[in-house]
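Okay, so here's just one chain, in structure tokens, the form predicted on its own.
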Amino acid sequence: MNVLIIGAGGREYSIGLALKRDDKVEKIYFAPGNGATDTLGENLAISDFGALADFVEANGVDLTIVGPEAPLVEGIVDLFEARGLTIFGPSAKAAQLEGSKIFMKNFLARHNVPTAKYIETDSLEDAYTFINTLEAPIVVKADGLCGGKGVIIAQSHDEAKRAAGEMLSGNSFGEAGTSIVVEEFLDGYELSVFAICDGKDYVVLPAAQDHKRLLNNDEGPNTGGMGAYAPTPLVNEMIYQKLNERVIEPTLKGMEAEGMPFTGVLFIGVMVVKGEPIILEYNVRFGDPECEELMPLLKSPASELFYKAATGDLKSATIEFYDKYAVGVVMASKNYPYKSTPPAEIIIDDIYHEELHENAHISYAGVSRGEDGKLYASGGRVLVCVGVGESIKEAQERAYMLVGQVHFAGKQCRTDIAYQAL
């Protein structure tokens, strides 16, 4: 089986190191890929929707994979799907769950999911008027995407008012931001569902925890993740039951009736209250970092998930997870999250622990391959080094054994990724 891979970050570059383990991929592509996914597979300097389907075509590759959120927002699937190519992923209409907060509040509410309480509006009045009605802390988040930015948690009433009126002004997100949504803030722990969905049927996977946070205890701005472990112990069967009961099944029978059934990744963002699980958010794609941590813990083979999932006979497959833990910490450029840095060379020292060697590895992300061959840290989140274990804490143990082996000027990471667990 030939597989072209959509995206450039951690995600794409982990899912690639999965499919490379599974006898029954030939060939992997990225488009674009970045500069360690060669070692993987080819890069294709090709963005083109059209012209990705007709190198698709001419190459015989048999399954097409998107990472990320925009190109779904954007409608790569119904491109190729109108083409008669196998891909991953949700059509535009459904990935209108991540493509608008708008939405996907209305959708959940229509269908009985349970959520908090909400207004939309592109209204500075009625926003003010909502916000008035809850207590601080208040949540204000953007109706479009914002690359995981567009949510503000304002710690007082004041500050939940200025965001509404910076984000209906247009000048904090631009177009996106011009309807929002204003709900109350839910108080309890966080977790990160994923479902594999062929449209009516489904497969979760094991339960992560993202560390949004830049600094250790969970403190400074939010980025885009600076680690995550799966699973995490604070799930137990009752929980999973309700999420299967009172939100993966009423939503993708709520899809199918809307006449937009859902294929690929729903990822469920989940605040559990009171042993009660509340959906913050859905996104329509895997969450970077905690695919990293996921899909080493793939037991059966990486394209059968996918294909399956692609064609709709996920009913046919047999997915198992190793019972095991894996543990990601991510080590980003100096100065993330607030701006760009310049390259920086990465030197990885030599490897001679035979537990480290097999029980560890580094998803690359924000990397860049020199004229001189050598791998660069090109900004952001530039790489995740997974530790997998029997425990949660001999995971966390190899992931930083791994952290002290990779040098680049200016990196930096949090020292307590799984702390809530451990």
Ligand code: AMP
Contents of the next structure:
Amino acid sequence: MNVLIIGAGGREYSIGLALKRDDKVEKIYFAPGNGATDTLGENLAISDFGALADFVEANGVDLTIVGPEAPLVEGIVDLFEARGLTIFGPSAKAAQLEGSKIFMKNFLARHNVPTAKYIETDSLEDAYTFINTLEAPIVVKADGLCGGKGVIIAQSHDEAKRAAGEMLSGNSFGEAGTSIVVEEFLDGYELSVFAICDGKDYVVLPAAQDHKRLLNNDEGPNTGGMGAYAPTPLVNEMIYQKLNERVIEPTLKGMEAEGMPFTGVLFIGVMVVKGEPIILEYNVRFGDPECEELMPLLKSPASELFYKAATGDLKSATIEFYDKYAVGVVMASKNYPYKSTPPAEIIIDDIYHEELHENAHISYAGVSRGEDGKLYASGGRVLVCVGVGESIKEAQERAYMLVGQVHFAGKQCRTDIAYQAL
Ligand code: AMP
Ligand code: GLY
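Provide the structure of the form predicted in complex with adenosine monophosphate, given the form predicted on its own shown above.
Following is the full complex, with the preceding chain placed first.
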């Protein structure tokens, strides 16, 4: 099988790695890929969806996997399916679960999926009235895609009103903020749960925890995610069962009933409050860096999982995971997440710890290949050091041993990834 992966991050690199160890996979293409994905396959400098479909037809690509949300929201799946091509991801309509917070919140309400109390509005007056009924902190969200930055956790009523005013006037997020969601603050612990869906059936992956803040102890600014681990012991059978019955099943049934069956990754942002899973948000793709820890735990061939999901045939698949743990530590560039950083050469020591050869690896993200053939840190989140082990502690130790072998000017990382589990 030949596979095309759309995207350029560590997430797409890790999907490539999983396909690489799958005997059924022959060629892997990335569009556009990054400075390291060309060691796993071939990078394509094509971004137009029609031109990508042409490439797929001309080169016998059997399956396309879409990593990021933007092409999904823009309809790449619709275009490929109209041309009879097999692609893993939701249609543009179904991708609204991520593309519009208002669509998502109203969908959850229609299908009785537990979520924070909220209003959606484009009226400042209504926002103020609702804010007055809540206790601080209060959460204010821009409707559209804001690259993960459209959420303000306001510590006071005044701050919430200010945030609502700035979003609605278009000052903070432009068009994406001309409608907003105001909601109650949920106090609990956060999980990332992923269900691979084929429209009707689904496979739930081991639950993960992300670390969104830049600094240890969850301090500092929000980021795209500084590290993650899976499976988390903070989830028990009871929580999985509630997620299946109250969240995933009503969502898949609801999407089908509303004429937009959901195929792809349903990324469920969960807050567990007093043992009850409450939905913060949906995304329609893998989390990054969660994907980098989940792919190494996948025991079944990755091509089977994605192909069967894309063709509505998950029922016939038995998907297994290793009974192990994975911890991933993001190494970011100097100025992340504030501004870009000049490229810095990446130097990786010879790996002399025997145990790292089989149980640790790097997923490359914001890297580019220089004209000198060397690898440079060129993005915000540069790479993820992933350790796998029989325990979280062991996986964490291996991930950090690998971190110690990787050097580039200005590198930064958290030193406490997986702390909530230890
Ligand atoms: P979102 O983009 O909706 O995932 O929000 C980004 C982050 O804000 C989430 O990962 C949570 O950490 C936090 N957050 C969002 N909504 C709430 C809420 N209602 N209560 C508490 N934290 C929230
Ligand atoms: N790691 C969270 C995300 O990908 O949105």
